[in-house]
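Let's start with one chain on its own, the form predicted alone, as structure tokens.
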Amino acid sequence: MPILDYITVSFLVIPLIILVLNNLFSKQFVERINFKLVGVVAILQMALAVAGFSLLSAAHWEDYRFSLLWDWTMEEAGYFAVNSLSLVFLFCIGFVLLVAVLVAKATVEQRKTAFVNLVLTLLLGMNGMVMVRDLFSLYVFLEIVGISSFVLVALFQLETGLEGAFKYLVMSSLATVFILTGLAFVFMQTGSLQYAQAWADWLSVQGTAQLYTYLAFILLISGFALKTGVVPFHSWLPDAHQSANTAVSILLSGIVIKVAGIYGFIVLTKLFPGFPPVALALRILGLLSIVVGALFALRQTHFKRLVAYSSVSQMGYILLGLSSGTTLGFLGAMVHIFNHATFKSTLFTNAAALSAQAGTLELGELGGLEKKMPVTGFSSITAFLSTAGIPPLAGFWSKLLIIMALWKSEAEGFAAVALLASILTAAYFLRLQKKVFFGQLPEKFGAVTEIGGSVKFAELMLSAVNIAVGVGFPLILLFFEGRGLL
């Protein structure tokens, strides 16, 4: 299908072309148009992902393979491929990128060209990760994502930014060592890093060679847990978020930790089919992240650190969904990936609005801003209600699917804790709302007004998506049922 050739190749070629154009013309000219170009790239990626998903569904194909400058049908030739899973990720990448660009337009005033270069490199790395079909290429694109993220955190050279970036670099380097060593054990055992070959041979060995299975399992799980920022590998995440530009925080929390970490876990659940230690590890990591992340969020006094710890907690739900080993759990995890991208991007966009209008993100210095910033207040409420799983907002449905999947897979205890942890989620977000939007308005905020421009547009757009997905999700469930996914 020639049109699919154009669609799939575009996910790699378009970021490269815009990256070249961003450095080809004069700085003054480029800085007038580069955010617009990246916005167009984001919208185009979402449209292409939807088109690719529709074409694959219509043709009843599981995936579509392609290459760039070589014949992928040759023996031992590498190739890229898209399937329903990768197209969902590609759509989420474009969606979060669009929000980040809208916020960056208002918050990034210096080094715009460097910022756009790094964002495009990050986009290329994430797109490549979800389309490759061998573990070494996955690692290569993962490193592109990691290096781009590190430089983005440190780009504006604030002291705190450098500290957060350094912590991210150290933890990311440790994850690299774990993942690369784990891949070495995979190659020693199977002789190949192609997904299909590794999946076919991975658990076929017997005797002492099974030791490599467990060593690779431990190393790869640890590496991707570091990239995801789940407990107990979460220490870098709040520091990176607090110190980074808010547009970078949107990228990190909205999509990077999902592509760099969660997607790796998805690959592992296929790499270790029916391997009980994998499910157990994901359940333990998921449960710890849900509870510990929520408890730490309750203690925070900085807006972005609280939202960062909330991300740690929400990643736990996704891991629990994957751990169920069922189609329902996988579907719940994928829906929660999109929902988390929506409501977490909303909250970080709110942080950009508060920082610009009130001049601080310290909760103890805020208060009474509901009437002064009604759009920001409303979008924050919808985001926190969705995060807590309150119906009919989007987050309710993904959590419901995950809890149902855990219950059906005879993990009732994990399902109960995941359900009760929503009370903690509601508690720390109610505290956030009270500290920021309710109570007495400090005199210094008497002249504060609602933010306008691209940030306000992003808040309204994200709130509309959050509400629309929640209200319309029963129709989405009917679509999934029609495709045999439920």
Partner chain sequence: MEQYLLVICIFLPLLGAFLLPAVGKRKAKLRNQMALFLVAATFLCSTFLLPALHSGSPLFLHFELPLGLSFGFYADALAVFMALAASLVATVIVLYSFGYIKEEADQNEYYMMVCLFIGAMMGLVFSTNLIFIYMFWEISAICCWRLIGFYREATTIRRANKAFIITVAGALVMLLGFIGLYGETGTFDLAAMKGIAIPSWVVVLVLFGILSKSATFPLHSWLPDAGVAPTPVSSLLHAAVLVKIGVYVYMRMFVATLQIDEVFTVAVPALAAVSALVSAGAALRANDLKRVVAYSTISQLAFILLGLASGNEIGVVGGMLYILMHSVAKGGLFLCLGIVEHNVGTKDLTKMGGLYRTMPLTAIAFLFCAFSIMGIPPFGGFFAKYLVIAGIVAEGKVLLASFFIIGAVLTVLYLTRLFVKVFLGEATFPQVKEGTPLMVGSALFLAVLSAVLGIGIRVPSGLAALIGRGM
Given for the second form:
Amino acid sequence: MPILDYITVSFLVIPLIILVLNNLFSKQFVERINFKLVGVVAILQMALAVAGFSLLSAAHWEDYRFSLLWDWTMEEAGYFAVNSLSLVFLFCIGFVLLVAVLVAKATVEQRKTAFVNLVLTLLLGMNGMVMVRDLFSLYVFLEIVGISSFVLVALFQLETGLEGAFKYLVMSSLATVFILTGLAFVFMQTGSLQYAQAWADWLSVQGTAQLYTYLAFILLISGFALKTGVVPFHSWLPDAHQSANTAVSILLSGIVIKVAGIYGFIVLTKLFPGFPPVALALRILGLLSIVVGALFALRQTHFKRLVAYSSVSQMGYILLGLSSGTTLGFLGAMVHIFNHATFKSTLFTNAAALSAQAGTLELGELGGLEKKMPVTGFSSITAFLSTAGIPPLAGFWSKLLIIMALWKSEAEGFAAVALLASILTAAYFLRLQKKVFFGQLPEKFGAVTEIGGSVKFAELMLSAVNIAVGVGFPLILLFFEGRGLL
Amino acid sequence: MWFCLGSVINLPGFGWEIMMLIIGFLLIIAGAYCIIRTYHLLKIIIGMEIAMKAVTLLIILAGLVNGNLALAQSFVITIIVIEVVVAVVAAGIAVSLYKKYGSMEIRNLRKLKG
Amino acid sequence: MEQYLLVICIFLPLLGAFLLPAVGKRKAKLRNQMALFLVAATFLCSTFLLPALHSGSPLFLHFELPLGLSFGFYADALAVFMALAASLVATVIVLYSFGYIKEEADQNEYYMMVCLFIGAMMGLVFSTNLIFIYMFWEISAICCWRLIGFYREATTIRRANKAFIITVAGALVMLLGFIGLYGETGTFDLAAMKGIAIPSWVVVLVLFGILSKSATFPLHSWLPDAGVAPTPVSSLLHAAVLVKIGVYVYMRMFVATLQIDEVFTVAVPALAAVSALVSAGAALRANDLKRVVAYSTISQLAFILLGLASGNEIGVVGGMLYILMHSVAKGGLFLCLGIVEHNVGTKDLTKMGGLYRTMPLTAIAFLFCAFSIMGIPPFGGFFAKYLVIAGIVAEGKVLLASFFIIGAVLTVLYLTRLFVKVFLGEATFPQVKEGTPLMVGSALFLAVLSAVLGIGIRVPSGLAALIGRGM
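Having seen the form predicted alone, I'd like the form predicted together with its partner chain now, please.
Full assembly next; the chain just shown is listed first.
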């Protein structure tokens, strides 16, 4: 189907073309249009992902393989492929990118060209990560994602940004060491790193060589856990997400940790099928993240740092969903990835609005802004309720699916703790609401007004998505059922 | 000693692989130790690089063991290229920090806490 | 095809609520009328559900969803009874709000949240699926959070957060119970699990949610604190919607649908007895007008729970009647207190006195409502209280019954104390005027209604008997 060829290739080619265009013309000219171009790329990516998804399911294909310039049908040749999972990820990437660009219009004032270059590289890296079909290419694209993220965090040369970027870089390169050593063991045992090959050969490994299986497994888990920022590997995440420009925080928290980390875990669960420690490790990491992340979030005094810890906590739910090993849990995790992208982007967008209008993000200095900034207040409430899993908002349904899946796979204790930990989420967000939007309005904020333009639009759009997914979720369930997933 | 380990873990050959493996791990540990114990930005970057070079050693070893050395070599070359980029970015950040604080001391980085 | 009535009943207030702020931005008056229309139309639609009910074929809607979920509404006697009681009182409260809330800044949000609250209540009572019950339950928690914190002062925010955290924590434990139930039965649909015996740990988990929402000991402490809300909101919480949700879910799940262990016919009434006595004692000692009445609500809720958990038909019918009578009378009581507190400007009992001279109509309305709650014939509360106690005595649990009779006596004491302190004695605020005609009228309406419901007890008891028979 040639049209599918065009669609899939364009996920990699479009960012490249725009990247070239962005540097081809004079800076004055480029900086007038490049944010708009990235916005168009984001919308195009969402549209292409939807189109690809419907074509793929209309043709009843498991996946669609393609390459750029080489002949992938040769033996042992690497190739790209899209399946429904990668298309869902591609859609989420486009969605978060759109929000990030809308916010960047307000928050990025200098170095626009550099910013756009890096964002496009990041996009290329993420798109590549979810489409490759061997572990080594996964690593290559992971590094592209990583390097562009470090530079994005450090881009504006603030002391905090440099500090966050350096910590991020060091932890990330440790993760790389872990992942590559794990890869070396997988390679040693199977002689190939292509997913299909490695998965098939891995099962045949027996006897004393199982020691290597365990080693590779521990190393890969630690590596991807570092990239996701789950407890106890989380130390870099709040620093990087707090110190980055808010548009960058949206990208990092909304999608990068999921593509770089969670997607790695998804590959892992397929790499070690039926290996009991996988489920156990994911569960323990998930539960630790949920509880410890929420407890840390309870005592933060900086808006973005609190929200970053909340990301740590929410990643735990996704891991728990993956750990169940059932389709239901997997669906729950996927829906939670999308929902988390929505509500976390909302919260960071609120941070952008607050720092632009009130000039600070310290919780102690803010207060009483509900009347002054009604749209920001409203969207932060929808995001908070969704994060805490309170119906009828979107977050409730994904958490419900995850917890039902855990319960069915006989991890009742984990399900119970994960569910009850939602109360911690509610608690830290209530604290946030109280400190920022309720209470006494400090005198210096007398003249604060609601933010306008693209940030307001982003807030409204995200709240609408959040509510619509929550209220319309029965339809989504029917869709899953129609595809035979439930 | 290699021979003892070689008989425990059923590898082809008589243990030089184990030796390489252990050297590789020792190098990784050395790199990690360097990252943890030093308080100088550049020394941390050097530690990172030591660990990465150890990993390339392991990958070559893996290629030797499974007989797919050509593939392993191409992996290693790619990794080296990527590592150079990471090192450059790291050094760039370190230099910017040096311009801000006037020293490469890691204990300057105290702005983000909690 | 009369299902549209059912749909209107639920979605009119639920969706209409979101129009109110938009309307209110331009025309405040139109918004008020619209809010009244939404709630009154809900009440009317609920009454239109009665004919189908009496003809023996209740209206229902049902859509199957995967995973044992289903989206459905079912207008059986229990649901219609609750809907009628809630929407009737809510209509009066909205009418009263016109006077009480008119000086406040954020009326758009107020009316929106009130309508949403009623919509959530309607959705909850008609839903046939545990997950959707949970959904509406949490919507009510959100409304409650915004309304208790309506004045946005440091204390009100803290209290609102407290109420939210306690009810949401209870609800999460309840959801865990629901998921446990799903693990046992493979469905969330109430119709599909009719008559199934369920393990006791599920009951305990769900009870956490019920007790937290219905403010029963030991999860009651948020309700007295929630008195910082505007008084019509307190009235709404205590009388019409919020606290009755918990006892409704108890009735729906453990009495009307599932079979639970015998031990709960003792354990739940025993807990209720503790709750009744502790809170009655607290009501005797409290010096804040609204705290007294809030503790009284906790105490009366224990009676309702006693009736529903007693395990026989008399008790259940009594419990249902109690829900109605308490809604009407407690709603009226709060409206009276609202007039007093609004015009006097304090909530401290010890500073008041002799208000009957300046507020005679309010005093009469207060007295009527108080009589109904005390259980003095021929007011409605008497019949309900009698049936509840008769139900537990018929089960042979005389000791428990005696505790509740002590509770009833205490009710008489603290309400009398309240009346004496506020309305009798020396006049401390001679310049205070009676409330606006609309406010006093609404309070009087509920007061008279509680007398009328007592004299014409046949009408509500007919419906309640229908519920009892349906068990």
